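Only one chain is included here, represented as structure tokens and corresponding to the form predicted alone.
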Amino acid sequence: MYAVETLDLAIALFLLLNLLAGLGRVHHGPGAADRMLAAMLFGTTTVAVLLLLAEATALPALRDVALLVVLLAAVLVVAFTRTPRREEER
């Protein structure tokens, strides 16, 4: 049981390092679509980290937070695709 918790925490740390690498893409992204893809990466990675931490620490409330993040990410994508943009932003 201890090895599984350690593995969960190690994978969560690896995913957090991936999030840090994704920040560079958000900062240097040439367009809105690139930034949106990076934001989606943040959403899915955050959910994965929260689920791993929920299992490793036996805190089921983190699963609820992960569900909330999924809901917010879905709303973000819908808002992004429905927002009219000027031609030079595409």
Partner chain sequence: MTVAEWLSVGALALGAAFFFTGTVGLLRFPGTFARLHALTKADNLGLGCVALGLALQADSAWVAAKLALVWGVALVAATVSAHLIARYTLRERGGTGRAPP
Contents of the next structure:
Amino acid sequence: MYAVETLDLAIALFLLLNLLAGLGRVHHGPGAADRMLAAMLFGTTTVAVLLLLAEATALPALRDVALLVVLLAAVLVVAFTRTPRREEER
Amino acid sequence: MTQAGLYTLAASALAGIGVYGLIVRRHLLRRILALNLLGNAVFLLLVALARRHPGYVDPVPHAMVLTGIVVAVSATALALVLARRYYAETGLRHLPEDEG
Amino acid sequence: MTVAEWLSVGALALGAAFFFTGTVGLLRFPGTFARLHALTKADNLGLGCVALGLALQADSAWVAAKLALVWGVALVAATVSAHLIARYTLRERGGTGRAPP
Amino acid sequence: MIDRAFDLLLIGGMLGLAVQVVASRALFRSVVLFIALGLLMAVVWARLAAPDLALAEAAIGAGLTGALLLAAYRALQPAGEAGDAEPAALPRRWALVAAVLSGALVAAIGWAVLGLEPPAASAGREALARLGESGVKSPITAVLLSFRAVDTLAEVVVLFAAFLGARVVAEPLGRAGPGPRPDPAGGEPVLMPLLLRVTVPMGVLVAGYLLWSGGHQPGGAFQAGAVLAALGVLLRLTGRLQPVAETSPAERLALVGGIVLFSAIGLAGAGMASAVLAYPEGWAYTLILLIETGLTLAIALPLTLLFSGSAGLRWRGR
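Form predicted alone already given; the form predicted together with the partner chain follows:
Below, the chain from earlier opens the complete complex, with every other chain and molecule after it.
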């Protein structure tokens, strides 16, 4: 099973690289929505990385962490889209 | 270098970045962010230290950091409320002693 | 290696490929809507493949069920998030009147 | 080998994000990057074999802190204004001095820490060795609620104090927290009820599961409280929970109940068991679970109210 665990970790490594590459979109924007999109990419990829780490490092509690991240990922997007700009209150 | 050593160095660098931001930036929200970076660095240091024992992971620093994370978020929330009230009263987003 | 292990490797590799596609789309596509489309679809397919690959490695049915649950919740969250961001962007561009519910 | 590569990439990403949080010119970019950094920290805790912390970070970093920061950003940065309007940073030479001082701090911390010998008898080894006396199987919960219960008690008191402090300086009801909801007449996105129907029941279930699992595996009152607080934030943002100016009796009970219960059981320990905050023989597990339930509410409610910027909340479903 050693080979499979190494493979899990290698895929996690690749996904981490992906995630960091996605940072370019936070940097360039141009709009706030694009930056939030990149944060969404962070969320989904982090979940995959956590699931892979749970298997590779034999820490089953990390699956609960992944579940929490997906469950609460939408809270951030709701906070972004449902918090009014201050000009809208006038 | 051990994994604990590696993350210890990372914590040190993170603390440096946090302090830098705290000193150089003026915007209150940025200061709060920098303070949180500094807090994360302290947490990281404690957890990395918990990892250096051979054969077991020290649960005491983990418990301390768990407490610390909740205290940090409540302190951040209070700081944000203060910053917002300050802005509502003065129209400023930085402290007056940072002027000039 | 057993058949299940080969399948698992295949699913994980496919998942990684989907994630890669999503990132390329996020970085290269023009316009917020195109990027939204690329990212949401590709990443959640990728997560599904990764979850499937890991479920094939799992020792118990509980683990597989939890992986399925994570993916299911991720689909709902991503659907709603994409909808909200698309709606937000539309409203930013055309004013409140043009945003459908 | 691949472990080391993963760690290095993770640390590189974390430090890169931190640098951008500090250095980025646009404030919104800094906020989003900080939120992303929180997610990365969850992976860091996972790598350092601290799943308890990863759980707390996922709930707080992904849900609470992000929502708090976004609401504050909107409040401090009116939409009409172009960019940040941040006053120019300190002069370059001061920035340089700051950088050098921070660098010195980094070196000092690194040097001191790397020079420390791992002690032969640590509190952690002691805690692990005496886990059987605590009544629970999870070492973290044992430390939090048995060996160092006084810290945990102080922590909920701090949380309560933060809530009281926020009440003193809070803005008026209509402006505080995330502010009024956009387009109250225009209805809400069609998919929002679906999200709530999935997230809220499942979140409550997960919080209960975390609370229960704290006895024997990663989880506990902190994580459960953080999840409930994030759900409260979601319900407040979607208008299901409305801010009100008065704290209801039930809310008062939840705010101080955990502290009172914890203190009462702790003081009773002085009479019935060996010391203050010690549990009588055989009752430890039950009492710890009872206290943890109180603590979950005493953590969740102040955090939700801090986000809401109000003294209380009323349910107003649709």
